[in-house]
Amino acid sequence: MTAPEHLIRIAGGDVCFPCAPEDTVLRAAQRAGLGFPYECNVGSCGNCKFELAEGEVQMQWAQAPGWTEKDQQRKRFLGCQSRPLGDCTVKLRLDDRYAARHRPQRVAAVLESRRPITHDISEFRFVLDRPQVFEPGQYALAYLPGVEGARAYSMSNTAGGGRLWEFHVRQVPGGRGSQALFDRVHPGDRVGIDGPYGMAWLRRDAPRDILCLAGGSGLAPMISIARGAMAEPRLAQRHLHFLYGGRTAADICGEDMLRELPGWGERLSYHAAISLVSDGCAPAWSGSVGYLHEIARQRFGEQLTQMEIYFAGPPVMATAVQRMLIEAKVPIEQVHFDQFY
């Protein structure tokens, strides 16, 4: 017997939405088409906080970095981690910018195949039980065996018919999510996938050339953006510049995927850089050396203000890129990234 849904009401108005007992307040709002602000969806950023006016919720992850002691004292909770224990009234300001372009749903998916991309990044291809479309650059939440809570991974393909979702995942030492994927999920196994989520999707009508900056498994959403852009008629006159950064030459990847796209060499280019060079570096490296944000500033300079910019990668890289773009006076509405690390 299915447990009854709870009713979540937004204080100060008539807006309300249903929330299944096993769902979170944020994800239920997204499924209802409401603009509940969020970014990471996994408890780290704190952007989905709300104040609980009436009712009770249970935090799935009490140690979530985005939930402080002051929040607890003021009855503020994270939407992505809060499960209702009954009907509730919450205080927050909805924002249409966060309303889902495609309402997320949780589905079962079968791992079709896995292939290595680098020494520590692999591509995982899942076939969903039912179709679900997404925008290039969005991400999903994966529920993996033996792992408490969801893990966020970006899709690397474009939606097509909506049944095939591909992810580029880096094997992180000690990372429970990636270890589960690499060690315990095999072709034919089923996992839960919830999505799509994220705000850094391809702006198909932006009248500017595109710059994609990627590092590590941030490759996935940027490859998705590039694939979507090269197939979009409205962007047929736009150039796309793809910059990828790694620590060593062994970390560099992505060019082969871009070479398969229409426009390669004409309006689609790739440039890689590494930040660490040693005498024993293998394979040898003769390309650019430096941090990705530095390379981007050197190559494009004042042109940055005339570009639509997307980036994804490790937190340190993302922070440095964001700071560089602010210093370069790039309008914030031309910059797109998701904080789900």
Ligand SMILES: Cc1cc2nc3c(=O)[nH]c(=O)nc-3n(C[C@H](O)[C@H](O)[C@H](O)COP(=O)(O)OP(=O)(O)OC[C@H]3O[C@@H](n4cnc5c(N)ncnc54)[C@H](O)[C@@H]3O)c2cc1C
Contents of the next structure:
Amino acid sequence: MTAPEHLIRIAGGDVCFPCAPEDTVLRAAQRAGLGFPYECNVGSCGNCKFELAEGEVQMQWAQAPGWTEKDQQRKRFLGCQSRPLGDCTVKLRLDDRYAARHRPQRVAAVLESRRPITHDISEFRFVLDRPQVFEPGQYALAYLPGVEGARAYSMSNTAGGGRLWEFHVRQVPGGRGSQALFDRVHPGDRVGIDGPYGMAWLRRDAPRDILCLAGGSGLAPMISIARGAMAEPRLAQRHLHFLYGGRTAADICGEDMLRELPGWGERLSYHAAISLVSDGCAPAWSGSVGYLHEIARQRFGEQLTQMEIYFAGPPVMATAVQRMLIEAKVPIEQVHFDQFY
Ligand SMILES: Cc1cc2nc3c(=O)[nH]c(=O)nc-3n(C[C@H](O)[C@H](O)[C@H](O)COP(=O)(O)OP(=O)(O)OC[C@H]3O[C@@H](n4cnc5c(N)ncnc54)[C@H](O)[C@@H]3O)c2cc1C
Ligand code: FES
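Swap state to the form predicted together with the ligand from the form predicted alone:
To see the whole picture, the full complex is given below, headed by that same chain.
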């Protein structure tokens, strides 16, 4: 027998939604089509906080960096980490911008194949038990064997028929999730996949040229955006500039995937830069050297304000890009990213 669902009510109105005991308040709200604010889904950004007015919840990950001592004193919880222990009433402001474009569902998925992309990034292709559509640029949560909590990974393909979801994952030294995926998940094995999530999806109606900035493991969502944009009739007159940044020449990748797309060399271009001059171990490099935000500013200058800009990568890169775009006075509505943690 499955445990009964709990009812979560939003204080001050008639809105309520069911939440399975093993689900989290945020994800259940997203499955119900409600605009429950969030970003990372993994306990770090703090954007999914709510105040508990009635009932009881349990934090799945009590050490989540986004949950402070002050929050605990004020009965504030992270929506992405809290499970209801019964019916609850929560206080927060819903915002339609966060309502799911495709309601997420958790399904089983089989690893079909994997292949290396660089020395530390590999592509993992999963086939879902049930079709599920997503927008280019979105991410999923992966439940991996022996790993507590979910890990967020962005899809690198476009949804197509909806059963094949492709990811580019960087093997993080000492990282429990990425290590489990590289060492313990083999073709034919099943994992849990929950999605899609994320706000940095391709704006198909935006009448502007596109700039994609990808650093390291930020490759996947930017490749997905490029694949989606090049196939989108409404963007057929638009140019897409793809900038990729790595530490050394050994990290540089992605160009081969873009070369396969229609528009390559005409309205789709790729430029890579490294941030460290070779230490002697990495292959020689004769291309650009510098940080991605500097390269973008140098190459595009005032044009940035006319572009639709997507970016993904490690937190230091994302912060530097954000700062540069603010200084360049790019309207915030034209900038799209989901912070990696
Ligand atoms: C929106 C988003 C998209 C991302 N896309 C990609 C991608 O396409 N490719 C890629 O390589 N990486 C991506 N990442 C980073 C990825 O999710 C992991 O942070 C990274 O793989 C390191 O995880 P790890 O388990 O190896 O390291 P660890 O240090 O073991 O774990 C770090 C991550 O796991 C979470 N975490 C740790 N312990 C728990 C717990 N008990 N319960 C719940 N959560 C926990 C942390 O918040 C942190 O996100 C993305 C992150 C986000 C937020
Ligand atoms: S902490 Fe919950 S969405 Fe980021």
